[in-house]
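Next up: a single chain in structure tokens, the form predicted on its own.
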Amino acid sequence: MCGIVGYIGKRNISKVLLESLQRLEYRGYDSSGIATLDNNDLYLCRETGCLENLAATLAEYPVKGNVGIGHTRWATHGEPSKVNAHPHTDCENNLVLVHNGIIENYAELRNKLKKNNHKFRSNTDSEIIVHIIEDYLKKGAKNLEEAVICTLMDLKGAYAIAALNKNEPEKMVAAKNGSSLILGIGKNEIFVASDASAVIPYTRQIVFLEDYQIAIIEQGKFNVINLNGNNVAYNVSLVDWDIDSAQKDGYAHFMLKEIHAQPKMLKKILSEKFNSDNFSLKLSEFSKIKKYSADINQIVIQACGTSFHAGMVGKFIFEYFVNLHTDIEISSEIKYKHFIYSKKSLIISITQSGETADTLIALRQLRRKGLRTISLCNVVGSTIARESDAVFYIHAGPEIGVASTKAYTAQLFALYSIGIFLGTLKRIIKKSLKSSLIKELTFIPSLMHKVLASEQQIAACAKKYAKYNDFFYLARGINYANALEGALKLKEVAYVHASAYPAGEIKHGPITLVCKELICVCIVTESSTYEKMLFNLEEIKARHGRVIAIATEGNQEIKNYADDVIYIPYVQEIFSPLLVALPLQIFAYYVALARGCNVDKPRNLAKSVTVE
């Protein structure tokens, strides 16, 4: 789950380096570092910590040349620290090498490499690569990139790569196989990155490197082959982001700043997937799913974290709209089991980034039984978008902050509006319905601004209940999802230990821990399932425990049952969860706020799991 840059061009190497990696933070910050080559002498700094530490060991040792690679460090194999920080170099300081993934073989390597007397420095996995290349080209490899080909033959994992050698000065050789790696496309200056949003602001002309093959770039050119050394096609893509959506705009927060980003950007939405004048789909938006779609006869929603949990939503929107039966499964659970699913059945698989490693290996091993597959995507051009039968881009836009936030709701749009897609095509919904529906959709942006306009009761609330280190979030039907995500945010961004329950469960064994040292947030808004929640929060009051309860505007009743009320307006139950996200989101913010944390980068996490 690191990040990993490289340059060859012009500019100024370091500034390059360290923007680049300053945008591709969110997928690790225990360690960072860059190495260069000048002519025939490199250049390496590596520091533990966040980013500003390489930068300010940057301006006081300078680094010179017009080819580098940098690294943004998630531990994986090895703890954080300087000797275990990228890049790596080889046994002679004639190598250096960047890496993202997991070499699944590498004690196996290791071994072999120290009876072939070389020499390690650190602890981790990646290390070995850069020693199997100096093997090769000690044993005749003509140049980098056959040395390069031939070390990817010997390793089992995943990996994107970039190494330099300081004997070919105006060469980089990158590679990939199960992690992102992409190329981007300058005059005369070529960039390599995790993802594009590293060098959105220097090009938007974009390669997306396939796995098995390998870049290889000097001044101004490149060219693409695979592991038999032919050239491959390969495709420039354009990447239409907003630059500024890369930035915090005045806010504290990059996760604040998304989470008031959710009205404006389901407004865009709505403009992209609905016709507003009549309350209908555009239909070229949808027609890329149709084919797969039409005699299905099930429904399997995969994936991992947040956007399991939109998952979970996902199954109460496919069986009230197609009424057709939906199973949500965990990514990393499904290579475990005995699959029985038929060829009719529909796989939905949803990632914010596109390269969550678990759902990719999921994706494919469904693939590979038959089955049609759908993914749910916001990166234009990832993996599990290129490798999907077909994608429906949520265009939430890039999103910064680790803890997901407007990347949820957008999730939670695109399965509103696949639902009654599909619904309509199956003819569970009738044209008026239909219409009803989405009417009641664009009403939600100008909701959210309601929710938004209580941030400051929130906020109170969250520091009122700060120093507490034990909640219980309660729910029933389709938000028992927000109250799984709501617990998730606040261990993510404020580590306070939160569990979440079906609230009709907690009698079955939780109750145990209700006490005055327990705060339950509990969601009890309008619903099917009011009056049971009721007897929940009754439960436990009189047990002491301590309710944030979150209801529905206008409810004076609730106020007897809970300590505090966080208000939200009334909507449809099936579309309670859109606006029931953001007063969780925001109380864990400022809980997390309260207790000092590093909001936009929690400890110990990474923004795309690209490792399983």
Second form
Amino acid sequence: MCGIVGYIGKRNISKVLLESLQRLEYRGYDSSGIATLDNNDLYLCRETGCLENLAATLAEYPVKGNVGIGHTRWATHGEPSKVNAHPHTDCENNLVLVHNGIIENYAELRNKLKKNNHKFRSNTDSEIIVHIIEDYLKKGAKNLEEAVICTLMDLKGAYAIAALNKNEPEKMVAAKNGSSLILGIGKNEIFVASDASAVIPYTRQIVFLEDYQIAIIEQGKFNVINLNGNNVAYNVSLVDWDIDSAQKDGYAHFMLKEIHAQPKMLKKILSEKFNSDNFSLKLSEFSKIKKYSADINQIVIQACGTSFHAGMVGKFIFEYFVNLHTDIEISSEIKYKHFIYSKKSLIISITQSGETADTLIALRQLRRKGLRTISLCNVVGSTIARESDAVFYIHAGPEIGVASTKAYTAQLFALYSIGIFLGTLKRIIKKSLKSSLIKELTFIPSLMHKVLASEQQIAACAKKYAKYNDFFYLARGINYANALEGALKLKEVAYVHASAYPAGEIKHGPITLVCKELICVCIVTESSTYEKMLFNLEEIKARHGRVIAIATEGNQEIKNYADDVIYIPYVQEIFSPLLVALPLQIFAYYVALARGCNVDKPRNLAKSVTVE
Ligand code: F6R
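What would you give as the form predicted together with ligand F6R, now that the form predicted on its own is on the page?
The next block holds the full complex; its first chain is the one shown before.
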């Protein structure tokens, strides 16, 4: 899982490559590098760590040329180090290549190449690709594209690559299978990137390459061919994202900005999905859902991480609003399951990036079984969006912080909208109930503002507990998903151990860990399980555990059970996950800040997980 870029044109080559890589840094930041060609001279610069390190080295040792490629890495094969940083070169330093993905048969190919006297400098799977290209050129391939095509036939696995040849200095060849790759078409200049966000400051004309397509790019022109070497047709799409939202707008971190963006974002989504005058659904928004769901008897949601937690809430929503049995599956487990779903199942894939390999592979597998698939994606034109029968965009806008915040509540919002739509379609929800549910949703943005107004109180609470190393997150019912999400946020950004449990479960084992060093974040908002939660709080207090309660405004009783209370406004239980998510996000953010963590770029993580 890495980001790759390429450029052919007249701009300052290192500036354009660095800027494009910066916008892909969410895909990994273990190391980075660029290579450029200036006539027959090859320049190569690589560094470990963030792009700042690469920029500093480039300032000292500038590169030249009108053609270049770049890479930002999230290590899979081989530790994060300078030798394992891309771009990689062949034995003779004539060829240079960047790769995103994983080559599954790399060990076998590497052994074969070693027997043919190829010398490897890195421990990566990627380096073998450039050596295979070298072999084919030596064996008589007439140019870089022909050698690349032959090479692709040898590779098993996922890849997006861009390659240069010193002996064809005005050309770049790029190809993909499984990993995403786009071309950005400018005036007399062409960009290559893992996704469109890397190039939108320069051009919004985007070609989304398909698997096994090879782009041959030269000064101001390009063509796309298939593995037979024949030209293929392509579409140029206009991407209309708002680049301003990629700035921090005065917030210290993208994560904080994105937490605060949630009320405005939901207000905008509301106006897109619902008619505000009569609290009805804008049916055109749901037509694709209708097409694939008329006769369904079951829903299966598949997703990873935060998107999986949104899916857990989705299960409650669909069972409550649509009266349909709903399963929720972790994408990476689907491949190994004996699947018993009928053709009347509707598969819903939830993914912010639309590129998560586990989710994509599960989607492909389910489609091969003939199941219909809808995806809830944020990134427009992403692979999962394109490969599903229908896509329902969640419209969270670009999410830059690696830890997902606003995409989570946008995913929840999409699930509520679809739940209300399907419930109405299946006549489970009557017209009057539908209007009152939509009306309640319209209040959510202003209620979120109220939660955000408690930011400083939550920050003080976070600071108080930041030195502790063990947390439980406890809830019952629909908010158990939020307990998992709160614990995940704390682990991700603050590097603190946190486990989430349905509160009733702690007496079956985890209660042995309760002591005064254990902090229990308990979701005790007004709900059908409120009384039961109080019993659990008693159990914790009796064993000297410390309790931070997230409770409903006005509840004084809870103070008898908790060391600290964070209040949120009242909302009916089914919608409560939308509000409960916010204090959990803010709490994790401020614990991370107090512990001096890199909030927007947590160690070992990447925004888009494009490996299995
Ligand atoms: C957590 C987080 C990850 C992602 C997961 C799935 O903050 O960001 O757990 O939710 O990697 O990613 P998407 O939604 O892009 O499929």
